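Okay, so here's just one chain, in structure tokens, the form predicted on its own.
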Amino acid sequence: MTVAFAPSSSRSGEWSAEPGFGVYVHIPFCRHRCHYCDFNTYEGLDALFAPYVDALVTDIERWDGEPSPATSVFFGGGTPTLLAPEQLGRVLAAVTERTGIVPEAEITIEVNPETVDETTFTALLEAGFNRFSIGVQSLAPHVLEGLGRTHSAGRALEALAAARRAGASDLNADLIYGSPWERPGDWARSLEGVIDAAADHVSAYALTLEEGTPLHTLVATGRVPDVDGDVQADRHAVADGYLRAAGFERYETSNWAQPGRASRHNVLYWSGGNYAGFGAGAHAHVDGRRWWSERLPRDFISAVEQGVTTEAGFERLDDSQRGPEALMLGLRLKSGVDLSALERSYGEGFLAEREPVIERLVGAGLLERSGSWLRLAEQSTMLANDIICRLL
């Protein structure tokens, strides 16, 4: 596996044929599972924290992939900051030892506001983390309650402030919009709050109802109103207006950043790059081979302790599958994709058979072409899924 990397462009938010190599580490523990969450997370497993870290470190050390220095590392969950900074640092050190990490790498950890203070951030910075993604979600108390978040709006803002006091220079605020409890003023205040807190990056996601979650059940049984797609489209437009006025630029459907602060890890995913994945349920992709780990923490730990693979399954994609997927992913980025680069990587056939559809979508003003680049038209952002389905 040969990985090229263009560090100057990777934080511009533009699609790249050489996005680097990423590492994802999954921490599957939470104090409380939010009503909308369908991630691989579990409550009440505090007794597994230490054995899980031991297993995670061992699994990383045993990884048989070809070493390639990571240009981005992302610790997600769950709530990674339920673990002690020393434990998280130990896992990061194992990644550094096994794959290597380039000097300018982006090393992100997701943060629940309830689990951190200035001392925590200082320890995480010392351990090597340099970017914090803080789960604000909303600054309206009734919205937080409806979502099943247990932190207060004040605690979320304090987490952002504590990170700054500790010396953090790269902060993302995660927000969710379009819930049934949210009023227009609630959304405006949430945006104003994270802007005033000087976040460098904002991820704002429309609330989705995932089957099997408590919120999905509440909506399905009529106890909570369904989400409204038109309202969510309005909220997205409001976010774009507020954030642009504050100097942010949208570089992906749901992500805005100050100049030069786009997430390398995000861009790597949307550019179809290679990444290793470690931890319970973690997914990975290298050169068309996609695999995933044992989903349950106890099963993951047991596999490591028995000296057997933690891989639960895999699939191998050929160029006829990878090309359309790369097109689909890349169109989520505002820059769009370089079709010439896709043809060099995956051949001309998959684009040639889609050319009539592309031309119709360009003619309808839904896609824009500039040289070899193809992108969504600005007004098509909220229609991305429909447009991509037509291309596939």
Given for the second form:
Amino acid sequence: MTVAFAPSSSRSGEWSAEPGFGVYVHIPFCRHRCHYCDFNTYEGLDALFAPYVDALVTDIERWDGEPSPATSVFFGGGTPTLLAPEQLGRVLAAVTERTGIVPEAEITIEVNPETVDETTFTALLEAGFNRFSIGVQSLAPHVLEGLGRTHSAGRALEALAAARRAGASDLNADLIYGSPWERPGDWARSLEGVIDAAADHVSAYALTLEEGTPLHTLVATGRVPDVDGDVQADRHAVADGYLRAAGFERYETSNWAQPGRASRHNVLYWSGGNYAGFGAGAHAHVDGRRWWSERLPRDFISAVEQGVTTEAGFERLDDSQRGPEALMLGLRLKSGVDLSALERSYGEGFLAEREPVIERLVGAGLLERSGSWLRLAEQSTMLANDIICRLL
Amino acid sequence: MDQEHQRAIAVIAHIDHGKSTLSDRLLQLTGTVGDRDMRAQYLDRMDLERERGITIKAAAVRMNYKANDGEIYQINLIDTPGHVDFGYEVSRSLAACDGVLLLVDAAQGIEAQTLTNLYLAVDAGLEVIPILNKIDLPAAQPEKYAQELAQLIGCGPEDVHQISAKTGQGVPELLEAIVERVPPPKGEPDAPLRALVFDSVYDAYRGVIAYLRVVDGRIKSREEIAFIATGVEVEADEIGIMAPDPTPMPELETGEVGYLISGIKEVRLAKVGDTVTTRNNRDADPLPGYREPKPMVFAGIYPVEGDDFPLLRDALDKLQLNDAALVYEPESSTALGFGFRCGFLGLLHMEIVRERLEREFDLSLIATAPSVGYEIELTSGQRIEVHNPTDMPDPSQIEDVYEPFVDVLVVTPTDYTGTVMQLCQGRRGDLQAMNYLSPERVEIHYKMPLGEIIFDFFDQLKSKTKGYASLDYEPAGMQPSKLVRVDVLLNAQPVDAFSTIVHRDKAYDYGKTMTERLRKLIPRQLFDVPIQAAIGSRIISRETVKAKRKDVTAKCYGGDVTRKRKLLERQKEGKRRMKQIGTVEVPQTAFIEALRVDSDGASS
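Having gone through the form predicted on its own, I am curious about the other one (the form predicted together with its partner chain); can you provide its structure?
Expanding to the full complex; the earlier chain stays at the top.
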């Protein structure tokens, strides 16, 4: 890997120059789909839990990729914690078996507050997970209701506390801001709440209306007011203020961490790293080849059962595509990208071709440059798409 | 045929008053077209005409009619174009006639344009036969409108023919009246040839087909001939008559009407109004009334896709082959790229050309706001013509600006008199005369700047009078006016496509309308974009598109980089398709929307 990323330290040791190798595992089940969600997840498939776990384990065992010890593992969903800790442990064990896991690896699982208590956390820690990403979203009851969350604010805070009690050292709180129901005070209180609950990592995402979601329909038909980009830009600034005051540092557009607590798996994505992906609709990437699995849980399971590949599609990027992609990803990181490294990797002229545009954007104060490093100016964070697409 | 047995007539009528149906009936009753071959509106040739229900190009057809006196008469029916933009062509068609049929819908009465053409016919000394059509309709009011027509042309109401062109009722009597009342042609059979070109059309196979009437002498096939105005000398490859299909003839005699094919490939070399004579007689006096077609309305026409520019040029070249009035020259606009500044006879002409370009040549076009041609007297004493607002010099160099005026004729039910006057007054109109056609209907004459009616005047007139008023206008010379150019600036950069010349009193309204419109049409950018309207360096209106503050994807869900990349590539493609005005990115649709003229339009 040649793409540099934000130097940071891991939970135990040093991981700096190499982003490593990641493993993503997708659990496509939910008790209840939230109104804003367009993720690959399904309600009412409880009967598939056991066969899905079996299929996942088999698929991991059969994986024919070049094994490389994982520096990060991420169980995402859906709601991974709908599965029993033993089931999740079996899958993690299969990963350990197949690719190996480095001793100081970051092993994250997404947790929905209403599905866990202290004993769950204890069991998950036991199974090998060492980082929990808790779906708090908001601490304002009317916002939670609007979003279609089924847990209370109290339950979310309780989940954070329970994880601590169980001995978890790495805790992320997932938050959503800028929803139509949120008042400025709601956002401040949500931030204060997760800071007080001692989360050491906060992911704060601007609510996005995705087509096909119930929320999108509600807005399109005028029953719920649209989200306001200006308000979201304000809220992002508020988040940065609160979190910075509490010792956090923003390392990516939507992610803040206490020193040394940046998510290694997250950084891996943005630095163009390699990762395997297992489970329905999971995405993977190795050296310019990106591929994804069968989207529907049933199709995924039956592919495994029939012994055929679970891969549903792929794309292979050549250097002329990888260069711009590395820019697109890397500029999301606060540290930015090392242009000379990109040029070394992706060909002569990569930089020269973009120089006039870069110059103009730097002149306009939208990009910053130091040495061969290029990054978004602080004020451009929320304009990343507009700026980045000029550089592709 | 001897002159005594010839009659040449035209029908003047408003759109939809039944001209084509009456022509069909005449063709049928004279046996020119067999009952089995009859199809509706036989004489209208182009699809576009049929769809719009109007006739753009005239045709002439010969009918042989056996009258009640037992004699055979040759009736030449000359079709006239039916719209305000083609007034000159109408006048040439009328010059080729000895009488006109004034055809009026018995349910609607006479309309403005018919009235204008009637005045033309009376001025030309033509015999006028008044006719009320559609008397079979339940809504027909023949008594009322017969009274109106009788008063107009000074005859008795009983002299007004009442017919139904659809059923044929009253048409045999009309044929008799044509023979009895229209005088035969008065030309000199032994004088050298002089023939009037009253129409000229381009045919892909035969080249230009000129329709003409032999005024003096005769024209023979294979004869060496000359067009006096254009100086073109050619051989008459074929002459013939339309009966109604083209039928070659060895010669056309004095008073006869027919066509001439001579290998000419462009209609501008065989223009309407020109005189055809024999080659050895080319110094003969031309027939009176010839005029160069003069474009009155100008607009920039641009391809939506810049790559289509060569296609647009080819298309205009082809259209010009059969449209002598269309003029164009290449121009470039920073906002719209490469296109053409085109000159048209009027708004309808512009619409027809644009529609044909889009339909026949499959082009997607943007047109700038139409403007008229101005004459500008500079402080240096020099006088220049300006067809494009961006060519207008700086106010400091201008002594006087002259703009074209028109005599406007509106015919309206008296209930709307006030409404019409208000509308005209609001457009800098100057009342000239009013004349009550009947207690219910009035004709109103205004003198107005052409620039005031080319926007949406006609639409406004129609909507404010519930469709009852009709409009006609004709050029009335140039007059000085207090005109200024209003520029629209994006981020201090003038956008040439939005510059316009308006009266000083209306500059503020135009500026405000455009800046407000653009504020809604221009997407937010990375910085504040001021939108200003200005006269010279003086800002008269300003709006601001605030900088956008959020344009970022929240997350990269589950490592799906492919989706994120596609999203950004689409966004990049979107940017590529935008026009760059200085540093401001403007979507193509903003130009189209901003240039659209509607009821809250730039001219109101």
